[in-house]
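Only one chain is shown below, in structure tokens, and it's the form predicted on its own.
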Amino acid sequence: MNQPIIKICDTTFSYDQKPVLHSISMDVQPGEFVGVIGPNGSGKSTILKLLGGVLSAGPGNLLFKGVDYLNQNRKHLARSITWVPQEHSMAFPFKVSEIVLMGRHPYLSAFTFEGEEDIEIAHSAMERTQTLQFAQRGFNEISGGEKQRVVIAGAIAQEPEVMILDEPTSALDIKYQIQILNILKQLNENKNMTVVLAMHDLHLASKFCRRLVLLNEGEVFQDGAPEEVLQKDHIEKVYDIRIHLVRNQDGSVMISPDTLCIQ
């Protein structure tokens, strides 16, 4: 087995003394399509975020192709992870355009602008997401669900090595949820990007997802191919609820509600 491109070693993380994972360790290898799942406050977010050196983890919790984050140059971390959150807000009236157009802000000496090269990547980063058509829009004129998509296309535009994306579908109607599902693929095929996300469709998860880590409040799980993992007894336990469960003749699965839990 190649050198994980991403290890988080028995971490543990709180938010105000309150502890929200215990001693979590897992590893990523280079190229994997891997999917975080779990019910509310599992500890989701939490663990992408630091994957995505959004939140600091201690000394030698958290490696980089073997490399501490701590001890690693932030320009060289900045191109080769990109952290995509669920939420989007943005204080300046930015169009669409120099939106996508940050994610090559790593790649850029200071004071110094994006050259034809970056705005070549970036017009193909919206093309791929079908964002192009407002690309002169403000960010903040456009719907939660184009928002995401323009996201997205930055993300793209940087050209990382590992992408982390927290509830990329969350904002879409389904027919984008499949359009960016089959982007993320597609980079993860033809590019050999790693990918690492969190969402809460199990039935995408299962067709998308090579891998799932399940996540049941602050711990690991489950940790396998999806038809490992979305087994009903695992289901049941950990989101407290009785289902249906189908399998269909890709793997993927189909899930329903028979009736919930009394405790």
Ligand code: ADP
Second form
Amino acid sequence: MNQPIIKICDTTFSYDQKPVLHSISMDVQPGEFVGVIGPNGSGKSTILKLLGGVLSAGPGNLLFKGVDYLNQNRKHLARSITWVPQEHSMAFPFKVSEIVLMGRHPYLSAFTFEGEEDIEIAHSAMERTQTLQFAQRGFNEISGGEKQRVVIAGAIAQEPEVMILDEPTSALDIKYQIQILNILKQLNENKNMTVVLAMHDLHLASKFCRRLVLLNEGEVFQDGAPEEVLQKDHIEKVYDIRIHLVRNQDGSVMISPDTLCIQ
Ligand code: ADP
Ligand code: MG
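Alright, leaving the form predicted on its own aside, put up the form predicted in complex with the named molecule.
Let us now look at the entire complex, which starts with that chain.
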């Protein structure tokens, strides 16, 4: 096995007194495509914020390529790992094209402006995400789904080694859900970009992710291949519902709630 690109070692995390993650350990290998799933409040966003370096874990808890996040050069870490939040708001009236170009900022030194190469990279990220048509619009003047694609374009423009995305598809219609997941899959397969994303849609998670981490109340309940993790009894226990589960030939699952049994 390679050295993990990211390692969380036995980490307990609390925002205030009460821990919301309990002794979490997780290795992410370079080139993995990992889905983090689990009910609302199970800790998905918190883990992703730790992985993305947005929240800080204690010393020795979180390593990037074997070195503590706390001892990393901030700029190097910002180039290597990008975190795409679930909610997007901008206090300033930036244009869409400016938001995407911001993805290049970790590559610029103080007082330098983006060069031609940066502009080309941002342009191609916008092409991929079909966001060019509103490049000149204000970020606050586009829809939630369009914002999501713009922010992902910015993350692509950053050309990170690891992309961490918090429910990247939840604001998108089915066409753009598939489009974004396919873009991530291509980056993963062609550029060996490591992808860790939180997802609610268990069918899409089983179709796109090669590994799933199922959280329950701040603990890792299951961690493995989608067919191991997405078992009827696991889902019923963690989500506290009764379901019908159908496994397709490609290993993906279709899950529907047994509505008669929801209390
Ligand atoms: P998920 O993304 O799986 O819905 P979160 O990681 O957002 O879960 O939340 C896990 C737990 O942490 C929840 O109980 C939530 O209420 C709590 N939590 C999340 N953010 C904060 C915060 N900023 N301050 C205090 N508690 C928080
Ligand atoms: Mg969340």
